[in-house]
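Shown here is one chain on its own, the form predicted alone, set out as structure tokens.
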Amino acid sequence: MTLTPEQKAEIDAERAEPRPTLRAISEGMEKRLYTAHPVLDHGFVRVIDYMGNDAAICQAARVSYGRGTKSVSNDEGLIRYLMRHWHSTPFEMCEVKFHVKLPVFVARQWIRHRTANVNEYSARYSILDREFYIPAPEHLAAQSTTNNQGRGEVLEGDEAARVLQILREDAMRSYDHYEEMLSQDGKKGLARELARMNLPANIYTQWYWKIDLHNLFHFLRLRADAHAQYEIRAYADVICDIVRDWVPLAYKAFEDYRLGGATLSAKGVELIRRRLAGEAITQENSGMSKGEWREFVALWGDAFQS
């Protein structure tokens, strides 16, 4: 994780002034503010500032005055009956702000979240720094052969260094001429602009940020799921964290119903009945596609296995 010497002179300032307030604060969030918890090998991910608590959702539910809180058990029980049955509202009451530095081509796939407020650092006004993300051998892989957007077998041995060092090599040159071409040495030199356009998708950008909970919830079922891209995947565990940390109660009721439990289909709901009254399920008569009977049996084990 890189920050620079004036992010590290901001997080201390802010971090050494607690400031007293009238509001309904998270403590576990209070220790999260505004430290920058690594991810990947240059990136990072810091809350700027946050709304609401476990309170805020049942105060909103209840329409209430105050904090809106009966007992920590009611509180609990109402927030798993709201997630339960999909009353998001009140889990829009709380909202979040994040910093995150993140590669080009990780916020390409985060940006299409659209449920959030986003500000990134702009290329036209600043120079980006030499920061490029290159895998860990571990995480360099084959394309999948049964999923086009996955990967498959991790590559070893000399076709691993083979790749690293193609990426590392390409950043490295695209960086220099990009500050060759920015270069006012004897000449005009090229517009910011104009010559961000050659750098590749494996550097590091910047933005904040913020989002209510219930759609931060949505992009977390997706992209803390085991099948998102392990990259942005990465930041989905550590925001994890800091939300279990912010809303305990509203993060376990999501942890059961969301990134634990499943969803069925009315063709799905049908074929567990027929298993349960003894009927033997197969493929070739449950009117499932074979990608569509490959999944449910991944769900649901040895109970659906031929």
Second form
Protein chains: 4
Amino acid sequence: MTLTPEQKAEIDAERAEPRPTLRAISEGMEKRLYTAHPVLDHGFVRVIDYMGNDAAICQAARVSYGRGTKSVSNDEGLIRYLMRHWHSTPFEMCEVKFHVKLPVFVARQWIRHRTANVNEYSARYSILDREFYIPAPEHLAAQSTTNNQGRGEVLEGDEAARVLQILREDAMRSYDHYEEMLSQDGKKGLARELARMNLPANIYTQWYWKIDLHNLFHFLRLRADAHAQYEIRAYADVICDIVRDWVPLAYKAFEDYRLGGATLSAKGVELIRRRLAGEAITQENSGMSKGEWREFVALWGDAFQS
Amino acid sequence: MTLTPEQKAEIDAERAEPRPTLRAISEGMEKRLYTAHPVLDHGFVRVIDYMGNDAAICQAARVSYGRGTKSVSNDEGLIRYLMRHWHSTPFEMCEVKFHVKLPVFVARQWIRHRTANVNEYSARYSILDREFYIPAPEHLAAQSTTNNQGRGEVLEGDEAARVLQILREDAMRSYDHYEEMLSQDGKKGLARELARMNLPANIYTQWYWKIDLHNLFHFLRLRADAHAQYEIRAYADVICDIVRDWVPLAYKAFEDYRLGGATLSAKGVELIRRRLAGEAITQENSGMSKGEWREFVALWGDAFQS
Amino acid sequence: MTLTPEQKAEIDAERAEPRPTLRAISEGMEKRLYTAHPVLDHGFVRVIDYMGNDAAICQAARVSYGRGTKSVSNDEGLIRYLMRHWHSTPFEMCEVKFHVKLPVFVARQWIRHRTANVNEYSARYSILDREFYIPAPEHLAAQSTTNNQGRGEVLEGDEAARVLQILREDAMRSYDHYEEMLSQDGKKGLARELARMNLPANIYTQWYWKIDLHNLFHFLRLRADAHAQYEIRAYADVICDIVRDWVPLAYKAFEDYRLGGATLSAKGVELIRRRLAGEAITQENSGMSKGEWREFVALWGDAFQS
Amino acid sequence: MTLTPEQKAEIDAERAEPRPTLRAISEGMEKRLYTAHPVLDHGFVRVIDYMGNDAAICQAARVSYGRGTKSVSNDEGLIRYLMRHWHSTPFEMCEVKFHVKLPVFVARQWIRHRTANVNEYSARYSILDREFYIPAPEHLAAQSTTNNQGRGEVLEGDEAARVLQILREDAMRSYDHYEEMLSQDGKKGLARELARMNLPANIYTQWYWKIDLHNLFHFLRLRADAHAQYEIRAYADVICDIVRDWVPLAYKAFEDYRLGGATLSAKGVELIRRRLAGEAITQENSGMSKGEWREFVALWGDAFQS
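Could you please show the structure of the form predicted together with a further copy of the same chain, as a counterpart to the form predicted alone just displayed?
Up next: the whole complex, starting with the chain shown before.
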């Protein structure tokens, strides 16, 4: 990630000037504000603004007049209760705004989360920068042989080299042609809204993205998950770190009840109960399909393997 | 509106303690924070938190790295351009959280605005207070004779007195019975979630309500409008004053392009053009239905009346 | 539930006239259309329209050109896979529209589900009917002594009789007064939008409610749950029966993975693993709070009780 | 647009088999179902399903038990009233589901409309086809010299030829490389979710897109507008034709009050009034900025030009 000196100066200026406010504060988030946290080769995540903190979640749940005299341990118990029982509205009372720089193919997955506000840099109006995502060698993965929607081993040797060559050369060539089509040097110059169509999906775009904490947790549960594509997970992981600093109690509850938790089907509950009662369970007597059984055993391990 | 001494103390405590932040500030909103602005006889609106200001709208529209060196007059022009051309996403980048106390029948209209976050005081969990909305004499209006959905003249004399007597006595009696059903004095006591069903729609409830500026403007356009029921308009008017202090440039653009503006149909545009070209327009040659013509003339006045 | 002869005739007329369509059909749903399914003492649920069926879910998941040659067993496997892995968008491709008659206090809970479309009967515009929810004796429950938000034993004898007397008399009196205030007999008559404020929360209202299948499942998971208030659960239960007829494969997957399933925290997963490995688990060595442990034991039973 | 024989056969099969239903029907829409309406060089719009018709809008607005005995002219008056007064909920009671094939850069604009349901063909899971949007010569426009976000004159001669050459060659080369990277012929083959990043934004994707009529009208107002990019407007225009066949009364009201109408600011209203009162208005005495005045004069023409 490289910022121009002007961009660095703007960020420094934002961080230089604390002002008094009567609003709820998160000390952990104040330390994060404006700084560009690098992701992938040219991307970043910056916190631009936030609303609320752990106490604000409790205050909303209680519809209270002030911060009250409740202790931190009371707040933690309440937050865990709310998370456990899917009371989502108090978490919606916190809000955060990010500035994100990301490849277009990641942006296309990301935007499918509809309960957020977005302002994207407009390639109809402006000219995109010459910045493309080229995977690091350890992320250059083959198609998975068992999962149509996943990755397998890392590519090696000539194959890896050839892929990197293609990605680099096509990116540069398409950008050269983008500039050539736009150029008004001795000609009219193609409209920006048309010229952009020549750019591949690994070019970087950027946006302001604002979301409430409940919907952000939902985003993180899906995108910080092992099944998510690595390139979006890299962003989700950085955001997880930021949220831990922002609302430490809520994040801990989220880790326990969502990220690290598991969802069982009625069948799964029954199998656990039968196993706890001493019965030996196999796929044959489980009533589960092969796919479902594979996922079940992956979670519970030895106790369910013959 | 009466707050208990405890509530006042909590609000004072919230206002007493400014802390440093690096976030965007709105001076006008800092002055508003936490204070209860009275509405109707027992209701209020309190700002609990806010995110963003006029500059933040521009910053999002520009997807910029800092506040930039743009002048206030640049910002005003940009905000007016965004509002005029229905670019809604930059306005979504500001957020506000209110604590509102309001009669249930007003809450039922209000909640129809779905693009907001709400935590309501729970009458399943807690006991409601003995507070009911009783209209001031000047708001005790008769059914409109021309509009099925509106009010006409103010009631007077015996009729007004009788209505007030009914509203007051039924409110007190229903609340007495609510308490009697809940009472565990020598008996089990009815569940709160059932006892509440005896309470009339003018009882007060309260909630935390959080919404972005774009959707708040939409709410205000509909609810600060002359066709809105007076009791919800009273809340919308107070919120308009608050928003003017929060984001003065955006509010001014909202007033000009939405609140004070007008929407013309294709037919309406054509009639104005014909009139500007010198033609005399009547309902007969307008092509409009009677209802539409009445509304059209109400807007344009003499120039369209014979 | 009583329908007027006119209402019955309208419903019969709707059911009398099949017409040809090229759209996807659900035989089970055709049988349900328009009929009023009774709920509580005066309420009902009627299916007004629907879009899609089990095959349409698969078709959307495959973004296919036609219904394809996929077998029903393929479809079932795909639907179970989608449900298990929280792929919600194909379920959003089915839609249903209900006409519901329900008490206002139930409507107030219901409307909190924001991802639906609603047209409610307007008491600003029209006059409400004299119909109130009076609980059947077996639903007249006391406040729970262990759960602030729940019900305990059923009221009996004098206490039950007194509660029913209050609910009935207050309902009738408030409605008499509503009519008296509205009356234009020798006077102006109070505006409808004001007179309604005297009506208690057990009066019936009605609305058209339209929602997609994914969000309907979310509604049903929360409202057909044992923790939901009985009066809204009664509606959710009827809707469950209807959805089972509409999309039998999707409903079965919903029952297995959501209604009958369980969500475990990271701690819960660890406890199960420790127990499966032979360790004796008590609240003391569980690391869970008392409340969480109580819920955990309620799910897993003997194996976790000393 | 070219469909494979299999796709054509599937569409024909869908159209061949009318079945009886009790639901509301739109004759105009039945004729449209499943057929692929061509857009751009390889794209299309197909109606997959619909719910409701003009009568259903009125039925919802009236929360009625049946279709009632209201005449078509009553329905038209009601629909026009609802549209004029921004009563959006009855229009939300109709729903439509499309299958759309479109270039990725169009899809990226389209998806910004969040109040819709989408299932997109997955390039993580499947391999995209070799189909790219290449503009017809008459749509190969230069950058506008007055509007940063628009098009100017059409490119000609060598410049046009060179742009077309670039777009064609880069598309083919990037697709050749996509296939080469995916190939498992003597090597592992790059994961699909990575290989796709080499493809430019004019490649075609496809999705199922479902939306209610109110939000569809909002989409069409923005995207069938002269300021929308031509390539998305081409889709919006085809959808307009389809909606006209589906709900003719609602579409006519939409055309009159939205598509063909105009929104005036408070200043604009005042200027019209002053002009109608005989005053000569110029930019100098208008109080409008140059940009706003230019747009105002473009709407009202001669009457406001000196």
